[in-house]
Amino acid sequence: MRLIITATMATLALASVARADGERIAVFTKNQTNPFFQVVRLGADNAARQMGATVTHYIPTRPDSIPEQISQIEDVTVRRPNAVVFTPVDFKALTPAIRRLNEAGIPAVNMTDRAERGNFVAFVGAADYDLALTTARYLFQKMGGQGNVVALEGIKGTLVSTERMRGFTDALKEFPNIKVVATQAASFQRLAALQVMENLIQAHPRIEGIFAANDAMATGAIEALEAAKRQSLVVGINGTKEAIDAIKAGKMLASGDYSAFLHGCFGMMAAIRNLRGLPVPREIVFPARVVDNTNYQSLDIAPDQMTCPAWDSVVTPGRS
Amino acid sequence: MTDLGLDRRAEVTPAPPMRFMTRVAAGILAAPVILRLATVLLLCACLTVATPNFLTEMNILNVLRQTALLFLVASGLTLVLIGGGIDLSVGANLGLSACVSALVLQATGSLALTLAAGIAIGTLVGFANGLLVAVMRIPPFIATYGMLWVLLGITYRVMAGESVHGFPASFRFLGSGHLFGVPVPVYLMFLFLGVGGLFLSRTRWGQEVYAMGANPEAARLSGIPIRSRQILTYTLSGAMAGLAALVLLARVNSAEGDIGEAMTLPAITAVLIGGTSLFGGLGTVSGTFVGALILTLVINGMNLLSVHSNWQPFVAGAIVILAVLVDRLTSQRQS
């Protein structure tokens, strides 16, 4: 009798563990080409492992393809995972797809890039505007508040590029003696930034600072500067491994930390906590942090060696 | 509908030998390179007036170096277009070649292996395209479009979302080094400008590519092995994409999955601006050089003048339309 009770209790315990455990989460990222999202995915995987959930990744084969992500959402609505962690490839275009997800009753966490509309458990990400504002402000301070600066924009019309340029422009207002000699688009790409900078170097004999809206463009600009034996303070945004290496080598001034790994960690944790009935704030926005040669160490680790921090160490109750 | 059917039959009927030979001759001689060179000079004159920084030694070397990369991809593509085909996979081929070469360089540190890997992959992919088009008879547009996705898939898998960066100076010499003050890619550009020009105008194979592009049926009937010539053009285009991949890699010092994606359209554009016909049989490598130069000059000029970047795609697009328009007008006059 006693044995039976114990066995029953053990079974019950196992069953309850199994119920809370093994949630199936679908994670949507924008492409397989940007190392940023690879780190995001590693963060999500790490958090899922810690919490005992299983992950399926959905990534458009064609980078940032709207139709592909829409059909992936449709597939997922049919397959019905317990929750979805979602980065839209486009601010607006995915709205109908998200509505389907909502109608199907699958809870979703919005990660990294904001979706224009839709019901989400939470938004987890960084604020592009704050990040750009802080990073540009840091650059202008290091320039001593004066001199010529060049801005390299990302893909025109994307929310990320627009917000980052808005941050740059607002930081500029605080420094009346900084002069923008050129603002040119280089589409977040290294080669484009390299060639644009080669051209701009011809036109402008003095460039004290370069603000690039991402790290790939920053490293492209650095190549152009080195080839022309010119010196400028260069900042980028994202805190990629390549930028960290450049900062370490003294070639790059700083990068705004986009906290890729944390996006994945906390996007996943928010989804699982919500399923388990634990509180999740509506907004988890990581503070804008500038990474320079004094504090790069925390990012100087291979992403697959990183571990997600505990929920409570980052998200404090009541924080918006 | 009936008219269309008749027309198609008329196309299949072999043209009289004389007319066929004239078309081939016209294909070789008629591309109005002079007109395009005049455009370049006009552009340069305007830029010299507009900005004091244009006509400097350093900027000219800059423009040539930027042209070189585009030209290397576009020169191989020129052969494919002259032969009546199209290769939409050049950018993806370049991307895969660059990524694998970067991984080989990182893993072995061997310069020879890296160069061999880049060229070999580019060539193999080109050969595969050739087989799909010539042997499997898949229309070039579809075959190479399919290949584009196959290659992207492999590239993403190979790179696993990571990037490889920081190459030794010995390798970087290929893309960012100088010899006697002139960037290395510029030498490569002029080398292949010569080789490509000689191949097309002085060799039997070159002539056969024109004949094939002008009228495949007539070319076949006059004894030209169409399939092997098609395979040849795609293979050469692939090899050039592989070489360009190495130059690009050495220039930007970093590889990630999307490294080649921005190259396909500019390369096709350069070929078209250079006067090569989308329908085959017409075009020159020197025309493509001028086409690549025009594209580069336009961007260079707009950067120097700090033209708002919204205008850059507009202007580039307008130039393509204009170039094809000029082409239509001049070719109508010829016929």
The other form holds:
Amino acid sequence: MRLIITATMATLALASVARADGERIAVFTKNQTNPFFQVVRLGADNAARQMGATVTHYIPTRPDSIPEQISQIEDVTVRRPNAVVFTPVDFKALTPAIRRLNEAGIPAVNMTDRAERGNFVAFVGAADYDLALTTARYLFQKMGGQGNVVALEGIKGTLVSTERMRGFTDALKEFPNIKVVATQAASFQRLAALQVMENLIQAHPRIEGIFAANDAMATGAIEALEAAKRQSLVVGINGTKEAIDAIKAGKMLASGDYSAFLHGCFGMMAAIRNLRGLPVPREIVFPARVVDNTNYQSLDIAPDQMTCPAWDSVVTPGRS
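Since we've got the form predicted in complex with its partner chain here, give me the form predicted alone too.
No partner chains or extra molecules come along with it, only the chain itself.
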């Protein structure tokens, strides 16, 4: 796998306190409702086991709760793990909490969702804009370049949702005969998407395509279509096992592969490598890839059976 790696190699911070193993790593993710983050956590756990580290997971009990994640960061500054792997529930609102984490001297890796500010060892994730552009373009091509489409947004105002909708909009410019009949937010949640699509199906007798900004919403859209005995081409983003099963069953056209397991693997590896004085690129960005019924096999594995690939087999040092 080839990666997009930008910027120079990270400073070998903390080399003087490099450890052989036994590091304690705190991993922050956004919720327990999106299957994507469950797979991220499995990737982090797998990498930690391979490298002899221990993991504590911090997950808001209320999905994407800003106050709860702020409180969890305050807890971490007291407990002082060796490093943090961090996904902010909001790219702006967590800035003061990240500043406190930096002031506490705890090295942090930014994973999956970019934080607006803060000092991080590295960013590990995917390019939301590229994924949405590629996946939407694929949908429009499969629609034959014409017809009505619905877009399901994530949480309005978040960086992930904004970038994915920007990719969708730019792909749309290439297909002048595709008409957007509705764009509505469904908060990246399956149930919300189901309810939104139930209303849209009643309002619009023809919907040839549905672009969902994540797989959970795509699943909700499919459930609404099945209940109404309607058919549309549906795409999502994340490449979750749930999406792969839907693609195999012919219910879902495709998903943009967000590489959840690799996020966890390489977020954890980057944190540990930094502690051990090993080189870490400032950015590890996985390439955009559409998964459909021709190439899903590599992701058709139960997440708890996956194994993190070796660092050097994925990350190419020095590439910029």
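In this text, the rigid core denotes the largest set of C-alpha atoms whose superposition between the two forms falls within 1.5 Å. Since the model is a prediction, treat every value here as computed from it, not as a measurement. Numbering follows the first chain given and starts at 1.
- Superposed on the core, the two forms differ at residue 186: its CA moves 2 Å or more between these two forms.
- In the core-superposed comparison between these two forms, residue 175 has its Cα shifted by at least 2 Å.
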